[in-house]
Structure formats: C-alpha cells, structure tokens
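Here you get one chain, nothing else, as structure tokens; it is the form predicted alone.
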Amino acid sequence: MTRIANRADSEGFVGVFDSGAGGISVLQHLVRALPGEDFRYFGDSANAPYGAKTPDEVYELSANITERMLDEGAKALVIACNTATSAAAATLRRRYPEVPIVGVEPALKPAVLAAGSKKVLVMATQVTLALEKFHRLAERWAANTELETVACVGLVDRIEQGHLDEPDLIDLLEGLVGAYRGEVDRVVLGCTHYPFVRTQIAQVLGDVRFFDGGEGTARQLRRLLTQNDLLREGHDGTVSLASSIDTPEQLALYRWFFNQPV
C-alpha cells in the first residue's frame, strides 16, 4: 500500500524523475530555486527513451516510479520529462490528489510572446508532439504564429551517451533541424534532455533564442509547496541521484550532467 507523506511534514523529500539524464536539467533549476529542499532524482535510463514508447507504456513506467517514491516518503513529485508529463501527469494527479505533482511542458507561451520576426521551432519527442496536451497548448498560444515542429528521433539516445562535443552529435542535429537554419529565431526545447545541447543546436541553427520549461517548473513547485505548508527553509538541502541502470559508470555520468551548464 502506498504511504503518502504527512502533508504537514515539510521535512520530506521532493522526488524528481525522468526517462533518463535529461531531467537533471530541471533538477538544476529546482535546486537553485529551492536550496532548502532535499531532492531525490531518479532517471529511468534502462527504459529510455520514453518518447519512442506508447502513451500507455509511459504511464505505467511513470506510475511505478511515483508509487515507489511515495512509499519512500516523498512529500511532492516533479515529473521532469515532457513526454511523461503529457502521458501521465493528469492521471497521477487524480490518483494522488493529496500530493503536489508538478510536470514540465514545452515553453511555447514565452517563445511566442517573445520578440521575433520569424518562425518558432519546437523540438520534442514523437509522443509529446502527438498527444492532445501539446495540440491544446499550440492552439492556445500559437494560433497566430508560424510554428514548426520536429520529432527529434534518436536525439535523447545520443545525449544519454554523453561525449556531447563529438562530431556525430552535430551530424545528427544537422539532419534533424538543419533545414531550419536562417528560418527560425526562437527554439522551444520540448524535451528536458535538449538544454544540454543548446550550444550544439546553435552551431546548426545559428543565432536563435532558446526556451525550456525548467524555470517555470521550479516556480510552480515553490508555489505548491508554499500553498501546502511543505516549503522547507533554513536547511541545507541535499541532492541524491539514482538510475535504473545502477552502475558506477551511469551514476558518474549523471553527476557529470548535474555539473553541466543549462
């Protein structure tokens, strides 16, 4: 039976999960915004990428991780994955209405509202772009904007390997988005892995502005923790990293990602 942390217990930890290392980009925003919180991060790299799975498969994986984190005493959860947010967040909130659950979504609104004269490019996974959640977001904020979307097949797999300065990554990006060089000036990074390769994307696209959901996710978590009397302050927060590929090499890779600028 899933144990839900005492709602009045601000000393519980915040669980953060993703299909792999990508959510560590969100974790960095969370740690900066909420330095008093204890964060436990889990990356499901053994099952990555979620973007190539069916929505039902993504939901089952997300539900299993959620249940385990709640059993361990999580006071709140962050789904640091655009695909998992799209496929699972609404159902998980209905299943656990007493738990603050924060998702991440493509930062389409700020990209559309930002000054620019050209098209907005959304880079995301197949599942994120296919689900109704994204289409509703696009209808709401981009009805009068020229929007281009690219399902970046293979990019999550490649980022998970690390070694982000190798030529093959540039070649992959060239094949995915090279056709938009000079055609777009705003790029929505619709997967939490993609902020780790901003520099490489800029090499391919040129002078563009990037938008991702990390900062907004951190603001929403702070709001919900405050609203539910769960915010922890006056404490030196901690961060722990874990992966479904439980090897020293994988954890070293996660620590490397945690120290990369996003």
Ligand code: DGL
Second form
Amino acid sequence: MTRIANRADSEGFVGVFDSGAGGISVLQHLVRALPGEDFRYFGDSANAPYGAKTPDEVYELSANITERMLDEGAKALVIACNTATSAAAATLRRRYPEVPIVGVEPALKPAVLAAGSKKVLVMATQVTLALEKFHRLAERWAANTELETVACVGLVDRIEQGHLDEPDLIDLLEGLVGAYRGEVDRVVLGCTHYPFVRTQIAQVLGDVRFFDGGEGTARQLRRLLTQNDLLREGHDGTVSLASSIDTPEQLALYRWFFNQPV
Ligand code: DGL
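Alongside the form predicted alone that was just displayed, please also present the structure of the form predicted in complex with D-glutamic acid.
Entire complex below, previous chain first.
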C-alpha cells in the first residue's frame, strides 16, 4: 500500500528516475533551474536498456520505482526517460492523481520550428518510436516536415559503460546514423542518455543542431510545483544518486555523468 507522505509539503524531495545513467542529463537541468529542491535520483542500470523490453515490462519497472519513491516521501516525480514516459506516465498519473508527475518526450516541436533547410533526424529507443505517444507527437508537429527516425539499438548499453571517448563508440554511431551525414541539419535526442554523446554524434553527422527535452522538463517541473504549492526556495537543495547496481564503482560512474557537460 503506497502511503503518499509529505504530498502537500514543500519539504518533500523530488524523485527522478531513468533506466540508468541517462536521466542524469535531465537531473543537471533540474538542479540548475530549481536549486532549492532536494533531488533523489535512481537509475535502474541493472535492468537497462528499457528500450529493448516490452511496454508492459517497462510499465512494471517504472511503477515499482514510483511506488517506492512515494513510500519514501517524494512530493513529485520526474520520469527522466523517454521510454518509461511513453510506456508508463499516463497510467501512473491516473493511479496517483494527487502527485505531480513530469515526463520527458522527444523535443520534436522546437526542432521542427527551428530554421533549417534539410530533414529532421530523431534518435530514440525502439519502444519510444513504436508507441502511440510518438506518433501523436509527429502528427501534431511534423506533418509538413521530413522526419527520419532511427531506433538506436545498442547505444544506451554502450553509454552505460562510460569511457565515451573510445573509438568503438564512434564506430557504433557511424553504423547507426552515418548514412544521414549531409542529409539532416536538426537532430532530436529522443533518449536522455544521448546528450552525453552529443559531441560524438556531431563528429559523425557534421554541422547539425541538437534538441533535447531537458530544459523543457525543468520548466514543467517548476510549473507543477508552483501550481501545487510545493516549490521550495530559500534553502540549499541537495542531490543524491542511487542505482539498482549498488556498487561504489557504479555510483562513481553516476557522479562522473553528473559532472559531464550536456
Ligand atoms: N534514457 C532512456 C530514454 O530516455 C533510455 C531507455 C533505455 O534504457 O533503453 O529513453
């Protein structure tokens, strides 16, 4: 039975989760935009990648993390994962209507609205691209834009390992998106792991502009906390990082990701 502790109390923490380290790219935006909040991050690296699982499996994993965070006293949640947002956010919002739940989605709108003369490339996981949510987004914003979508199989696994300056990562990206060099000028990073390899993607694609959901997610969290009278200001916020791979090495890797530019 989930007890929603502190739900009307601005002193509760904001729970942030992802299938692994990717959501740390979103967490960086949240911490910058809302420095008075206490954030607790959980990365489910033991079960990553979510993008290769069925939507039902992703829902179950996301629901378990949500329930645990609410039991621990989360006042709001950020699903810092496009895949889990697509598979679970709507159902979780129905299940916990009293809790502000913010999801992330591919930043298709700003990419389509930005000036550009070539196609827009969307990089995301298989689940994100297959589910209804993405198709609705594409119909709404990209009906008159040429979109290319690539399910980047293997990329989340590789980013989870760290060592992002090794040549094998460039080889992997070359195989995934190399064919679009010169064809696209705007790239939507539709998975929260990908901002960590922005430079490497640019190495393969050349001169492109990137779009991700990090800043928009921080704005939406501020909006919902304010509306619900839960915003915490005038206090030095804290950040804690945890993983389902509970080892010192994994936590050191998460800390490293937290300090990478995104
Ligand atoms: N960071 C997750 C996302 O935004 C990655 C999903 C996965 O584990 O495949 O989609």
